[in-house]
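Quick heads-up: it's one chain on its own, the form predicted on its own, in structure tokens.
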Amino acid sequence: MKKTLLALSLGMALPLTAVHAEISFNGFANIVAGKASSGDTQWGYDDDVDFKQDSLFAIQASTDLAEGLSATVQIISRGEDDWDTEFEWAYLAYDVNDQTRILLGRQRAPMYMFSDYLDVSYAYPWITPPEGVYDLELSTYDGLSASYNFTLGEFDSTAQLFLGSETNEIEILGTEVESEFDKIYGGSLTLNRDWLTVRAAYLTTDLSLPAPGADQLIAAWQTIPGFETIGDEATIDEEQAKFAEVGFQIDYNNWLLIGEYTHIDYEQMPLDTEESMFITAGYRFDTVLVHLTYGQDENEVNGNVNRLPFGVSPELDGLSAVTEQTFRFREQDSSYYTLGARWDFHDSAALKIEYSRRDNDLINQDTNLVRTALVTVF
């Protein structure tokens, strides 16, 4: 989209004026109002109308150090998170040459089409990222990163190698719990040609995902003849993860279309696989763009899941009861679509509302959302 370019900017290390100490500030905004459908809960909102859970306000503040060398900080306040205010950048930048830079710091992880700019709105058709695709607790970082810009043909590329680690806190059946991602190591390559763009990234780490009760539910296994594995099958504690992404856009004229799909892969985990996808089509009438999106998520869960003992006796059946929980606590197969609108009433802000339908296979239930917009750049 033609404005992408303004909001892009956000999303990179922003160019600088060359005054030592001299200190920019830009910033984003979105503000977001939904309602699920009567008795549902869908991506967050329930039937009431919620005004937090997407709603966010962002300021970056960048320096020119000289000689190469700045450092860029982002702090975001969250509607979801009672507004407490985080770093979510906090980074130096140094580049050697035109083409390499060197990030060391708090960044954003490569693994996504918009990645670089995930919360600014204003920079993507949809009011969010679509779900599924977008939604691995992984988006930032720690540790290095290293980008060089390129010519591949008649293709402007980029690619970007990365490690690091991170931690935050997530929910597992009702309670939260610290998950870390240690020894992330990766990569993405990025090739833009005029209006068509495509890209790909690939990562592992070892991830750790306390569970409440985990180690009785090892030990009671370990104590149950041809059962001995499955709690330590129940249990993530640094075990790798594999995820991989691929990516298009195609801009052309008043025709927008953007597809992804994500795959990751897990070793002896209550997960087996997750795959994402999506497929967006949108046309511009002037300053209103009309999109449709199409997604499908499809979580599966260990195999030993099957190999659960019930109906041996009432203590095995309560123990496989909670076993099972666990290996489920992510299973997924759904498919959506969100028809949406944006109006690019202002130079720097943009108004949308989507209507979203999701289909949850596993418990043949529709769910319905409706959301609207407010979003700005400044």
The other form holds:
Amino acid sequence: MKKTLLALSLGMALPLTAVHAEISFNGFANIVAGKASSGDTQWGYDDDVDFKQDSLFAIQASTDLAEGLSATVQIISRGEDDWDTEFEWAYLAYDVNDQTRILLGRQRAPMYMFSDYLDVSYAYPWITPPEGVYDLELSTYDGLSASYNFTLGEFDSTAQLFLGSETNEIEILGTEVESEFDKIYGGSLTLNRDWLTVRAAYLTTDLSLPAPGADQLIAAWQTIPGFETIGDEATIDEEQAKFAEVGFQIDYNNWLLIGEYTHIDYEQMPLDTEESMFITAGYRFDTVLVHLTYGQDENEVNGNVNRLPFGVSPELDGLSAVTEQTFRFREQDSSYYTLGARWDFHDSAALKIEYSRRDNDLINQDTNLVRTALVTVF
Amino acid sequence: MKLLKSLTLCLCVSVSSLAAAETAIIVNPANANAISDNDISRAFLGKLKKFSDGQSIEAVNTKANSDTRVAFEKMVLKKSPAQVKAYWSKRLFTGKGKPLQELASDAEVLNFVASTPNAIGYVDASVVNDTIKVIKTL
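Mind pulling up the form predicted together with the partner chain next to the form predicted on its own we just looked at?
So here's everything in the complex, that chain up top.
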């Protein structure tokens, strides 16, 4: 799909560039170093200094094909993926008029307030947007979107509708599996006036996460009277997830206040609901922004996990244990504080430093993480 | 103490820039549109695309970090140069818009606005002449 898109956009661009020959290149880079406290792991870091987890380089090329048509590709190399290069955006845009724009191709799923520029650390205060809220494995998708800009009273407003699908390699309990987000349907609404921005988004998607041995798991539970459905609930095969988000940003004089809340409902899945929120307050002293964030993440598992038949027989205990592990892989009840600063020391670059302390209430453990970042746009 | 220091520093800077120069927001003499302060700000952020008579708006900037531009961004957009840069980074990397055209000097902005019916720009008030129309002085 990615290759086809590239061929498509190149195919579109080539014959015309002979006439227009104007491709603009821009880029951005985040170099992030982080280290967790001794013996701990947090947000992908352990207690060795790591430069790869959040570091990335990106190049964007775009060209105007005239009459409202333009093509854009953005490629990113992430340290986290051993610097493999991926297409984050690759789309054709068509401006129907000043208000309406249609995007076709690979693009960002506009789920969160910072989704559109998720990787452009230069564009926001923190090193990365707060992890708990921004941890869903869906950030880009292949498909279609239409956005409409309008004024609502004194507010500049954007409404966006989108549909598409996405596949993504993710790691579950140490195994790489291919997650599938099918039938993504969603919409978002953003209102902005002067120092105030408010936003809401909603989407539904059919999620598949193949678990090795899922068929055996289902078959095994089907033989146990009273627990026939457990197997189905422990597997994720085209099950629907519903995602809702609300957020706001206030940027008033030197004060900054940002908040976001997300809620996900899962149907017939190991997970039941996921709720996350954060609130950030910041103050700008000339070129230095100091900010404090508080966040909470609570993921609840399917209630049937508590009815698993333990202690009946060793075989059943084994099956229950495997199933419980499957149910609980994303269970969470934690909160965190992040204290950070951003210093705009250069026209196109900023230096950031952050300290985060996370309390995991499930295992009663506190972890600490220090990160520092050099972020640029060029 | 540090806060106090940077506060006094800010005060001095804004007082001195006010004393040193005024900024004039200019359009082509043929442009008869009324444009509010809020619309001026929206035009320079790429949010307002048309004048009230339907002509598309062509807003131009002077060189980054020039005194005129820093003063303009502070007073009209109420943003620091770094905030403006971050704002355009968002637009650029989401394909929603490109930063405004940048001209090298006040003289170039003056010429451009004088010869472009749908242009809007800003210059140091001392260079204003009758080839353009001043819609607001800061």
